[in-house]
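Take a look at this single chain in structure tokens; it is the form predicted on its own.
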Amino acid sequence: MRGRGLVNRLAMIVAAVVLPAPLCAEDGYDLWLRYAPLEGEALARLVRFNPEIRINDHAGYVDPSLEVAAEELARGLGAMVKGAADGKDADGIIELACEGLEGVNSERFVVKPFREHDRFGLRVTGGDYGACVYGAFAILRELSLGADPYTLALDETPAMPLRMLNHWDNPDGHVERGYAGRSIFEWWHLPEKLDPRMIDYARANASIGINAVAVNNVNARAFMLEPRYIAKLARLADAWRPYGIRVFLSARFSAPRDIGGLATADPLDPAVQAWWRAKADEIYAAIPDFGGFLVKANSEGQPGPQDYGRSHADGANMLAAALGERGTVIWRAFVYAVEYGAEDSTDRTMQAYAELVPLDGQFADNVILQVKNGPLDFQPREPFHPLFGAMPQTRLMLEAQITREYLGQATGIAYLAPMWEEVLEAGTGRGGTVAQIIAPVGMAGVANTGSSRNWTGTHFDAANWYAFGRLAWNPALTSEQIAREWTAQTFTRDAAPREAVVHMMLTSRETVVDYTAPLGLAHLMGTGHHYGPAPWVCDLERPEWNPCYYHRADAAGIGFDRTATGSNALAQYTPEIAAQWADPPTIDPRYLLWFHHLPWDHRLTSGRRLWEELVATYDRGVSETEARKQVWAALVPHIDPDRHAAIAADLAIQSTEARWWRNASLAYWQSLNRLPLPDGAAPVPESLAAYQARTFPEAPGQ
């Protein structure tokens, strides 16, 4: 079994390591910014370097960004040498000289060595003051990973201008699809009291290059635009500005009617336009660098321009005119069936393309369409969204989900960088890869932070926050590179245990796919909370809310036909791309049932029949969750006890959930196809009725 192979490989690696001294307990609050003490030659080099941190203030002004860069360097360097340089005169220099470089990207930083008499130094220059913040964090990252300060040279420019977190946090503290406690934003206490956690949040974001944050749920409350909330938002903006972070606000489209006293929110109504202009002026008076509005409109019951017979472009452009050159409207492309209760016979995965492609070229220059990675809804695996490349005259950015709504809700391990890497590298046939198409604009990720002490609910979910930022800064980084960076900074620099953790991470997303959405199945989760399997749900109000709509299983077969004989969703891709998925014998089996409805006895290229392959895939997912438990258990000597115990408990939950998904799903498929399990497959231990009877009113994030 593949899972058993994973155990054997990694156990051999771990067993070869000399056991370290007992480790101090940690709670995960410091994330990847632990700056754990160095050892050996890396420590000796840094002690020898022992730099003086100097701010170049030739202009007679010290920008707050330079101050936070210097503070972070002092914090990180001091922690990494662990007092070993106490009492020793500074031998080296780190000079922060980001006064602006004409004609250079404002976020670009350069780290170069220099000599001052007999002292060695590193000089950080950049396009603007904030570039020194990125440069400082990059120096600390490299030194934390063991780099030699005497050979360090860096020159980095972010690949994308907008690298953004979208919070689905509500003002009452509830986080939609949040699995790490309540919201980190204490609106009740703002603006008078700023939680110090907000500074640590900004530090973490700046360290990975995130430069924008939308602070509230896209299912927005109109009162977030009232003066008292603008004052609260301004306090956050002031705190985050030195870290290069601009604040955005999710805006409810119906606000002129909800809080403005108007009878309409029609985007072509002059009074509505005037109300939004005045509101934008009010916000910019308080927050001069306000980023702009994030808008979810005419989707899942949210108000929007189509309520008045207007187009998405009409709505977005009205708001864009109110902001003018000062800011940006980010308009979510997640749109389908305008109102609750309305039915659209179009395949759900095709609706955004059908609505938005005819509007290409009609959006204002300061409007961005924010497009999910796939055409459905953040599923464990989807093909890339056909909108990428199909709207060449419209600015598009990628929206990913860092919070794990459909990938286990922050239990166990599901490292998502391979999923994002998969979509970024996808060739669209229309202007290059997805990464190339979004490069002029950016990426947004639905945040996974909360009030949990470790920020993300489980320690490994912090890796997804980290990976999102690193990929948005540089999509050429590989999932493996990022996992190795994060593990070394978060857990251990020792090679063997580090590599064991990295291998666990790299295979974890595929394992979740195996036991929740094998062979291209999708949207099989429970109603409302989206927790656990419920492929039997077929009676919800709208067809496209039902798992049955997506798997279309019956006695004859399973899968959604999206070829020309079915919904013809393939026609939304270029002929070259569509050809890759058009024929069952040649399609990547990972997408097989996404695009094809096939008989249970269909023969796959593996030699197995479809039913046999489906069962084997579920079983592989289960076995690999068991394998990770064993690999993690072998790491006891190398991970501090508190975090090791917490992760061991998370992995045990994940293993239980994998078995639940496997057994409940197979029980349902068998109720339709009446086929026995293949020889050697473990029997399903409970009845289908028992699995269907499970309820979870306490499930978080719903």
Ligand code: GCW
Given for the second form:
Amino acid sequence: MRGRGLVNRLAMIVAAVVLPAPLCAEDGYDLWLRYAPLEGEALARLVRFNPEIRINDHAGYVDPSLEVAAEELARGLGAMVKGAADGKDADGIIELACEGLEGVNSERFVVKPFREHDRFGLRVTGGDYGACVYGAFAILRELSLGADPYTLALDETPAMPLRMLNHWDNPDGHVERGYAGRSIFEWWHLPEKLDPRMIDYARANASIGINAVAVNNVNARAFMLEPRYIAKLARLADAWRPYGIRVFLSARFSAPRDIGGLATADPLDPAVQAWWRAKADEIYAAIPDFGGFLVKANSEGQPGPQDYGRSHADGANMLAAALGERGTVIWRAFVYAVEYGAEDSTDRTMQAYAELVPLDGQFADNVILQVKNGPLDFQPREPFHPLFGAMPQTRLMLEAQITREYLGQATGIAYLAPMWEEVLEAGTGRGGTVAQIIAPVGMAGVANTGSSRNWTGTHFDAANWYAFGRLAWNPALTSEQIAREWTAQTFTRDAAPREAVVHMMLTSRETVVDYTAPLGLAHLMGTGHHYGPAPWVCDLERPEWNPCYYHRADAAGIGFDRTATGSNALAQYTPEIAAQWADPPTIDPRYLLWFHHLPWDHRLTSGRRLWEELVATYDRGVSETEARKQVWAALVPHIDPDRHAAIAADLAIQSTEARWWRNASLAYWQSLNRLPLPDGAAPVPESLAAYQARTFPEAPGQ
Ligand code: GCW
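The form predicted on its own done, now the form predicted together with this ligand:
Then the entire complex follows, led off by the chain already shown.
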């Protein structure tokens, strides 16, 4: 490409880059970016292609994103041909030619073939420099999955602009609802020292298209807005910028009082407005592309505008004005229990809709409302949140939880892509599917990373990080495709073991639903740590903290009546959806007890009685965790021994937990309904009192 004014800046022959082999067999640190050596034909093709990597410069300027893309290609290609290529007969070129193109989505990349004499090249172009990073990772992913470089052609544009991780990491290193060790952010040593892990974190995110990170817990400490933290954050922002990542901060609404010396945080007070404006200016001086603020306000005791009689819109708009066109306020729609101790007798699942829908149209243009997938709280299964589609004049984004607070925390397998697919595909009846409604805005996932060597505590939880990014990039990808990609890159490309793993993954979330929260039950977990079953808890201070509030089980029946005879949460959905769900025979049985309180002997469309169906569902969950242990055991020859052993141990814990959930739940339901277990069901081995007596003082993540 010399003739076109493109300069060969790097002239890197990938074979020359030989990376050291991992020290121990496999510890999971490399995630899906292991770049395991190819074999057979795929290897032969890549050895022949073995490209020279070129980056274009503009009058001597080489954008750092292009350098990152080139480095990653060199690293990945070098590893995939490891030991097999001397570069002598190679004929390939990869040219990184992304630049700011007018009128093109800045993140779009295109990979197209070209010829140069007898050489073959792939040219990566894109909307902006950063698109080449996405293009490079996409090339590597395709090649790692066995694609032929000589026929490779890609053209991808992300489906939504904001693809974000929300960390619930506290500045003291503790991660709220984190099950993978301590926080990955070493605030103590910043800004002077940057942990190399921060670069690997950025690589992993960029490889799946994540482009925004809120670094601190939404239950925020105000001091993270102080100058010393801004300097620390600026160091991270600088390190991540070449990877296309913008930083956000969770902001505590009362910061003007907490750290600003003001007597109030009232959003309509001019001194408060001026304080936030000055704070924003200070941040932008250090971080010119700062993303903005993420805010949890007037929820679970957090401060907010309602403390001053102002609305969520007043609060969000005040912060939005401080940021101006420079950034975005992401205001969480997870609002309930404004103050601890205050009563709100509205069905908790209805409170966000009730508070926020009347504000539709009042939020500033640079405010986004971030809505959890379901109306309660990241339960193993919930119907889609009725806010989706109900606020057409407000920018809505989806919040998903990657960390498995309510789905087994870090034990066993719960591959969450099917859960997210379920909400993304849900037809709201008002403006399309959830995926269509959020497409102009984006989605955020509560991160599951930690200081564990493998990042996520269990190896399989990396699949959830991966899947979240891939779905945000392209919600049309199926859970199955994503599982296959991840497995091939993470464990093995061999079809038979790969498919065995994919199958384990695809069914795993449903298994957790089966043994923890069958038939639309929810919020049955232990108080505080949220670990294990505690459906018997009925005496906590606030009604909606109690599992009893949600299952409403008694001698006669079980389930929450949310039809017109009950809380009428159904009325928050369209009349068509409400009509379908109002009737036990027509509702999707997966949501049955979410919306209906039914007698234990209610006859289901399956022909079984409700009680029989419940027991059978718990039992299916238990037996599937057993079966998964066997499938995994048979994969010994295909998985490196360290990771195999770690996962075998995780799966054993999961099947013990499944049994525990089943037995403790059944013991409790039986204490109410006095019904015998159906014929053939295994007896419950311990007394209800024994299950109730278990305590977990060391459970992490609270
Ligand atoms: O699921 C609940 C968690 C809280 C969390 C809250 C929220 C950050 O138990 O730990 O607080 O959701 O989303 O704000």
